[in-house]
Amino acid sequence: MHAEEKHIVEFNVLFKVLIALFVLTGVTVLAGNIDLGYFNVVVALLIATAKASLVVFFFMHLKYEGGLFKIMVLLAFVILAIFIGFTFFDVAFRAN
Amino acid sequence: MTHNINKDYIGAKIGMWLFLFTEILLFGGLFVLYSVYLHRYPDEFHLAGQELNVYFGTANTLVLLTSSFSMALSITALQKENKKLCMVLLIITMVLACVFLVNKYFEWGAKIHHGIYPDSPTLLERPKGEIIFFGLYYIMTGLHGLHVLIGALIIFVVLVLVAKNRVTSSDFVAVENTGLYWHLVDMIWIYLFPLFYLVV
């Protein structure tokens, strides 16, 4: 627990996840211009997912941390993802 | 001693991470009432999407990633003793959270200009799904800013207490879970940024 406590994130670290951000960024406008239906709603979210994972992990420190916080984001996202899921069930299969 | 100061280090951030979770709930909730409404209006989306500026919204993602950047560099300097470094950083990010404001205020005042704003009465003559999407693009960028502007405070705060040196390299908690709170309106934003401006 000691040494991730005092973990120091490198500066060419984050410079490397500053980039892979911007080109994800690019990607998700140039998705956006292509005509994929319902799918481009996914392929955005599946993009924006990616770049969150990369912000939690790297810049919130998250991949430096204990199992406890680990969890804990986890559930919180495991939790939302039910809301906005069961939200969804119940939309998708109303008669109008 | 030094036992305490590390309990007290974990459990500030824990209690910053639960602070999180119901900004994520709060925001959680109105991503749930765009989805419904994008199921049920999916070509109004469209349109009224096709009306926001790509541009503005583009440069204003990239203005928050490198924000983000700045506010974890400043930790990793502050965590190697370069105090004065840290704080140019800090600095950095304040200003970046202004850019994104001053964006936010011409991309606002240009829609409010050509009468789209809640309840005017050229938004009114307009379908339903597109009345509902500005609604929902006013309250949750707005809300959104006004977390943008509250960051900004805080880490005004946080500067001030390096200056003073009431944070340092040797209990830095403060930066940390301000670089937390900033960090999740980035990534906020990352999800607002393409379900607004690019909704096809």
Contents of the next structure:
Amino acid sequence: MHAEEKHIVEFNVLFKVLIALFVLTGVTVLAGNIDLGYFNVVVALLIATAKASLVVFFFMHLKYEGGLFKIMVLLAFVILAIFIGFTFFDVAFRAN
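Please supply the corresponding structure for the form predicted on its own (the preceding block corresponds to the form predicted together with the partner chain).
If you are looking for partners or other molecules, they are not here, because only the chain is given.
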């Protein structure tokens, strides 16, 4: 969003995002009760990523920003995911 432009997000949109966050929280709880081995972490991270994306796009107004800003935020998240992935590889293949 440019400094001069203002936008107002409709209540229905915010309410739908809120409901989606509640549903994803429920899915997180359900997924936590299922034993998937190492994939529990992957599933939890995927759900957390979806929830974070909703918050960033709608509550932090990234949806209304320019393309370059979106790409920079996406790049930051990709770099974070790479670091988290390397951490998991380190833990998974670490000699006891």
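Residue numbers count along the first chain shown, from 1. The model shown is predicted, which means the values in this text are computed figures rather than measured ones. Rigid core here is just the name for the largest C-alpha set that superposes within 1.5 Å across the two forms.
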query	finding
Residue 12 C-alpha moves between these two forms by 2 Å or more, core aligned	no
Rigid core superposition, residue 22 Cα moves 2 angstroms or more between these two forms	no
